[in-house]
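Next up: a single chain in structure tokens, the form predicted on its own.
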Amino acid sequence: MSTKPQTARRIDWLPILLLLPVGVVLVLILIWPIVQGISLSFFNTRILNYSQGKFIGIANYNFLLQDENFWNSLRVTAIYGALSMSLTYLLGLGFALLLNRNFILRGFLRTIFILPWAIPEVVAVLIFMWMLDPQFGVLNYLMVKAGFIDRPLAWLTQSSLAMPALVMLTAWQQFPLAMLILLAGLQTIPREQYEAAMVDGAGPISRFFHVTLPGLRPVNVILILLLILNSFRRVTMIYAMTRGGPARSTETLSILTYNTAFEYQKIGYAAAVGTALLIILLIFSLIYFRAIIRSRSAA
């Protein structure tokens, strides 16, 4: 019985080759800033003595499960991320449906409705920063003048009022991303569905919970995600706000972290700090994924 030779297996270099630039910047900018700052929150060291750090194992990380200010920031950063996920969500959703019908000026609209995701935050910050303003403010003023409050309110130096403040401004300038991935998949709800509803005598709000609801359910996951993972890791848009004031009521982790190294020039405590904010975002990036693999296998 005679067996012909194996032939090695030639290794097709090309798209290796073609590759090899995009991974070493990968590693240079992603991969490798990641591993510094993990490493550091193993060192006790400062800005100012950045190369005599001394290595001290785990000791930021015990410090940082005591610590009072990390919990706080832990707890803000869910409430925002809650407050801002549903109001942004509901916006979106009610923007969605209206432009999802056919009126006249319905492009206009749309154009008009995404302009608040295109504005830069620090620009959308100084807006709502005047708007807010307690003596100047517009809607101070109108809230007065409806009866609403008796005298105006200063928003942005309330512990109870600047995490509202910041919700609002959230909602606002990201409502548009919202909107726009809820108005694509309201679009591929079959008419049929509403039809046959109609037929069996289903109305407006029957229809809405047992037609749109169940046709975005697999488009409601991944932005519920990417708003949470967007609210997690948010430091331009509430540092030029509160910078977390007062009173830390919007010290998120982001911004504890952006505090610790470079106000009270904690270096390796703010490492610790990120790498536990680093580890929550891989955390619901997996789930983010995961919906994403769940989504297009179900369509």
Contents of the next structure:
Amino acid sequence: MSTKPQTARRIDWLPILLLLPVGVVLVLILIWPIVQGISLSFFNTRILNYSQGKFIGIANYNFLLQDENFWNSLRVTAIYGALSMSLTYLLGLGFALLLNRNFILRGFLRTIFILPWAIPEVVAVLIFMWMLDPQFGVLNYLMVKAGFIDRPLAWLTQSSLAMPALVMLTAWQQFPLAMLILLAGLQTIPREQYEAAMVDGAGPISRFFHVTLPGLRPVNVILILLLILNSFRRVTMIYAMTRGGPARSTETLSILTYNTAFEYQKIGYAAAVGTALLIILLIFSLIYFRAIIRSRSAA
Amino acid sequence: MTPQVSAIAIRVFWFVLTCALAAVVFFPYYWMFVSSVESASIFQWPPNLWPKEFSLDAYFTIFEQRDLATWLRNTFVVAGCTALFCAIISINAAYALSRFKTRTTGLFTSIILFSQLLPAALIVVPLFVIFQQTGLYDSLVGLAIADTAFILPLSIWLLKGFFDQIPVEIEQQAMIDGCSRLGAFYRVTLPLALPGLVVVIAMGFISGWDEFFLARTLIAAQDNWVLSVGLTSFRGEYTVAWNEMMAAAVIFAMPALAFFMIVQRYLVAGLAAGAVKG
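Coords for the form predicted in complex with its partner chain, given the form predicted on its own:
Next comes the full complex, and the chain you just saw is listed first.
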């Protein structure tokens, strides 16, 4: 501020007062629960004896390392993260390249491509459950007709098929985010670089690999990390579609945390699973913030 | 072919391809609508890709046989309260972050960014207990407070961007004319940032409207269910009447889509700026 208020030498209470409500809400709903969650992970608390949980040190974590459900969940999280990120990114990139040219109806078509992102996640889940219905599902029908599969499949009750179905839904719902970020990234690549490449005789494929992809690099790093972070934290879509099943085949760490707390009522142990997830998220977040700072100082 | 003709042919090819892919992306939406306006004819193999007989029966049936009216009302309460809380809190916080550059505001900026990365799955476990202890459990307003916390970081961030673009000199002029500091903000700056306020209200409404995970955990009584919880409760049943389910899905999706259309432009621009500039 160039003109200082009258009380310049004393503490200016106005910003503190203005920030107080958001402080209270964030502390009450986000920060205090996280602190409590971490501390609960050292207790053997269950829902029924919440106030009488006993301090058991790192016993929950010892148990965690021997719990095959935890290791399964770690593997599921990694697979889901890798597959959903890759498919979301590829769809986003493809559509961004398609939309990054001038043609009629461009704004209208862009809106169509963003629509999946605007739908409530629960609705997206319900539509896909209906489209994948083993008896009458239209996706089953179209895939049989196209020759991908030879008979309708029970996508959501077979443990080998639930993950592909979940990845399909995730990519459909999330690719608009990737597409928008990549579109913005494409627009930062100077035209002259393409013109120079064309003068050098580079064809469209060569231009893509030598101009477009290097130009997208800073955006790519941030976007890929963001997609991975989102997949680790995702709860609504997975819980509404499969609840982690069948046979724990879609039980990511987030879903295992929730199921341990509310299905098996083991709060302390759930907190330990959740804290493990938090640590993984923190590692990825640090990389994410470093990437943002680096791209900012490069710009 | 002359070069011009082949250039036109290539343009047409890309345009047709884009349209075809847009149709593929839109298909799940299409299928939701089509299934909701067909009667029992949706239970057929092969499925009818075009609706055979048009009927709105499914819409009437869900209102008669399910508690849809109650869920709809509850969802409006939660979404409305979330929008209100979100707007009141974000206006003041975003103004403070935009106009004061002190250590407190710097700290707050990092807290806000950081809190966006916390896992909801870990938060809800203690939150469930905290809500029971404080009497917020099983209350629509309590749920709205929780929803608000999750959308606040993003909405404050977006609104701060709007305030940053309004020159501080306008406020200073108003203060010379006798306005108080806050008076200048509320009477001069805030009206100029009206689009930002609309965006924040719409975002609060959408997030409260769509939310499922917190609602599933923090609400117990069926009378307090919101649409997202009510709709997913059908899935345990022996046979699902999918035409009715899709009719309910249409009713659930429409308000969210309407509000999304309002914010689309700003959200797209803000998102792009945030990702490219960091």
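Quick caveat: nothing in here was measured; it's all calculated off a predicted structure. Residue numbers count along the first chain shown, from 1. Heads up, when I say rigid core I mean the largest set of C-alphas that superpose within 1.5 Å between the two forms.
Undergrad: For Phe103, state whether the C-alpha moves by 2 Å or more between the two forms after rigid core superposition.
TA: It does not reach a 2 Å shift.
Undergrad: Tell me whether Phe148 is among the residues that move between the two forms (Cα shift of 2 angstroms or more, core superposed).
TA: The answer is yes; the displacement is at least 2 Å.
Undergrad: State yes or no: after fitting on the rigid core, is the Cα displacement of Ile283 between the two forms at least 2 Å?
TA: Where the cores coincide, Ile283 shows only a C-alpha shift between the two forms that is less than 2 Å.
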